[in-house]
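Take a look at this one chain, the form predicted alone, written out in structure tokens.
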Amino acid sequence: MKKKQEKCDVAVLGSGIGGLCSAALLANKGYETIVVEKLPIVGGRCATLKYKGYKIPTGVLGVPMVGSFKSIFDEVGAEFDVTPMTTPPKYLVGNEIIDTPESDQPDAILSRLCSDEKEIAILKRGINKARTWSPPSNEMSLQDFIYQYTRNENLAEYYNNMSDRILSTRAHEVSAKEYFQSFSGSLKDFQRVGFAPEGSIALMKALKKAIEAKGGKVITQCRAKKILVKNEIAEGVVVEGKKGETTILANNIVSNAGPKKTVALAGKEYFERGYLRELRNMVPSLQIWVTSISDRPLFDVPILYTYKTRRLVSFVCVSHVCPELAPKGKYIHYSISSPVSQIAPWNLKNEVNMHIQDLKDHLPGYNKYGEVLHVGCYWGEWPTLANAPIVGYNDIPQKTPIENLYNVGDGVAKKGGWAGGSPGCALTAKIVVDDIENRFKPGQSL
């Protein structure tokens, strides 16, 4: 097929949450947007499967209703269909489900896995300093932390199970620096969570919708092949999509494709050797997600979290929330686990059976009345977080060494205050798309 030729602002690399909050920001601000996604459909980890009637995500699950993710929606006028949640979670400590007012939840748990209120308040002590005052080294892992403190295995295991949850790695091997940060940072954001009704998918739809109706391009089915880079100056990507290939020539790029993959379109040839060292240690973290469907609900809550476990993390009884992600009279549930370690190689399929052995011990009814749906395993080029929190990772800039070429994304989220999620990839659109229009005008001559 004869090759084609086509010129835009901003050609964006990948449809997950960082790309298309950078190109609808683009788009709203005038700039000649093109999107392409090597997949069907757009969304990456904030998609969603329907499968015998039920929506499963491919990731995102909860949504945050305020903060960076919410406000590009407001600001670019996309749609954002998401069902507040309004009961608060409780905690399942062995087989007892913890019921107390959600402001008082922390401090009793605590009381509750510890009888010495003395050590309790030495902690709470050690951590209210690392919150307020100053953070621990990145060198110390939270897990190092907590035992200045105690050495009781019961608070240990509550902290692992919250820095598992929060940063899906446990204590041993998170950074202790980057645990207490997140609550000051982009965590805030999950203070008001929802549901989407039509799945995670529905709100990356809405990104597309503003795209287009700015005048943008969203092209799925179309994969990027190269980084065109001239003089250490990207100037476009080659990209083959049904049609054929075609050369987009762009003043920007932006990639959503994660830093490893986006040094291999454009070449390592181009790139530092000190930024090429920082990629390699980067570790991608594993969770494994599984669907469980039933007849009725397995608890009473919206989300339940766990404790000493062999793996689980979480239970989520999204039915409670958005009935419309299950067929009638039915519930659909999703839990959470990561394996004990951050660090490859692992036994997947015992990963998987120790995660469903957690379902049938610690769910009251689980065994009668749910079934299994789904497994998910994220990992490599679709993982939980693609550079884990671990003790003395590297943060990775948005900019890379390359001029005009940029990462958004998780791999690239602003650290010291939590790595992933929606509002972490939403920030790092946020950071590139005000640095593109610092730089350069819509229109701008390539």
Contents of the next structure:
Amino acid sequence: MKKKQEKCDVAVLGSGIGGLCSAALLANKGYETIVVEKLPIVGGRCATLKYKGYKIPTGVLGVPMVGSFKSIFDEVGAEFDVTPMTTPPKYLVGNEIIDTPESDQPDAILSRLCSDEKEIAILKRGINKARTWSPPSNEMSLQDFIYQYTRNENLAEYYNNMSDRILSTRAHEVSAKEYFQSFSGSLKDFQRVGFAPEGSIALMKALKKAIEAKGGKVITQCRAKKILVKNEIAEGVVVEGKKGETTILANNIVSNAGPKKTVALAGKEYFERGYLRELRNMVPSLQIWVTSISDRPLFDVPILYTYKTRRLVSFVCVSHVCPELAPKGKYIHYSISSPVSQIAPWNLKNEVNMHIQDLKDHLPGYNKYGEVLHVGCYWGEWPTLANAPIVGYNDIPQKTPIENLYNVGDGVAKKGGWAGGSPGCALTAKIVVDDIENRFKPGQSL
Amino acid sequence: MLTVNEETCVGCGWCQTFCPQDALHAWGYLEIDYEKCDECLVCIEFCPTDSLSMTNS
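One more: the block was the form predicted alone; return the form predicted together with the partner chain.
Now the complete complex, all chains and molecules, led by this one.
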């Protein structure tokens, strides 16, 4: 039997944010683009699970309404169905709620955590210098940075929560440099944030539609089996779908499967030892996402940041912004936690139990009205961040050692403030598409 | 019989939401209710880490 064959300019493996953003940009520029996705749905960790009438997020909750991610929707003409969040967050320190004007909040929390104003002032001076003058070295943890100015454990707790929320890594492990640079990187995009009323998957479906409108293809339940390499140049991919095996010949391959999977698909023999060592040093991070439901909102604002808990760092009463995510008259809440260490071993069952115990102990009314609907853990081969910004971590480039083979997504997110999340993944797509555009014209033969 | 590979399952709980029989429960680890599971294979299709399979034993 003759094997089926197709040709295109670019084959994209995986339909996460990195993959679909790349494909949408490429298709819009006239490149013949084929996306293959092994699962029956698109989106990767930017999907939405429908369960008992509720919509559960799988990794993207707050959607940045400005910056790299949003600009791709504008460029390709994809619908961006996001409801902005207009109410500022509140803070829970232990069991005490801090309710002050948004502009005063960091100061208000720091003063609540430490009574010595002089100590706070010294710390703030150090931090200001790191943000506006010169960031600390990538070899220094945020905790070591903070300990230069204060030994106050409560003040350290503030930065634990911040780095956990931003980078899913606590202060004693996170690179201080990456932490401070994220304020001028991905966090800028979150200055305006919203939620997708149909779930984040709607955004991924909108990108799929934009790709198809430009003649591109997005094929689900189609698994990449082998990246074809000849003379150290990628020249195609063998995929297996519902109709059997097909060889897709392409000028460029963009993999959103994660750098390690990309190596496995092409064959280790094509990659230099130094590159493989850098991949081995990657630490994927764990986050636990618990979805809780109730007949009444468990809190009066959409976002609550929680300090001095066992594990819990944030609690999102998303129904305040998007009632569409729950059946009529019901409320849906998401809460997020990470382990104390992303490097040391943890017991996942214990981590889940501590998260839920935090909900019961710290959230007023949870015991009476709240109920766990779903527990989702993201780590290992299906991680929160594929390359957590842990002290001394490596920046994996989007270009692989194989010519015409790129990676996109958070495993290759750009160091210097873009460690992951939707802005970081979208940025990798932009970088890769710019490079392809500089090297190839649509329809150009090899 | 539906089997979970505990080495690769991360406990994302995707399978739980797609199971038409409500036979799966994720709590950091996956519990399979064999009384309810009718081996429809939907969970296998949706498992992001390829951790579910059918075995004969």
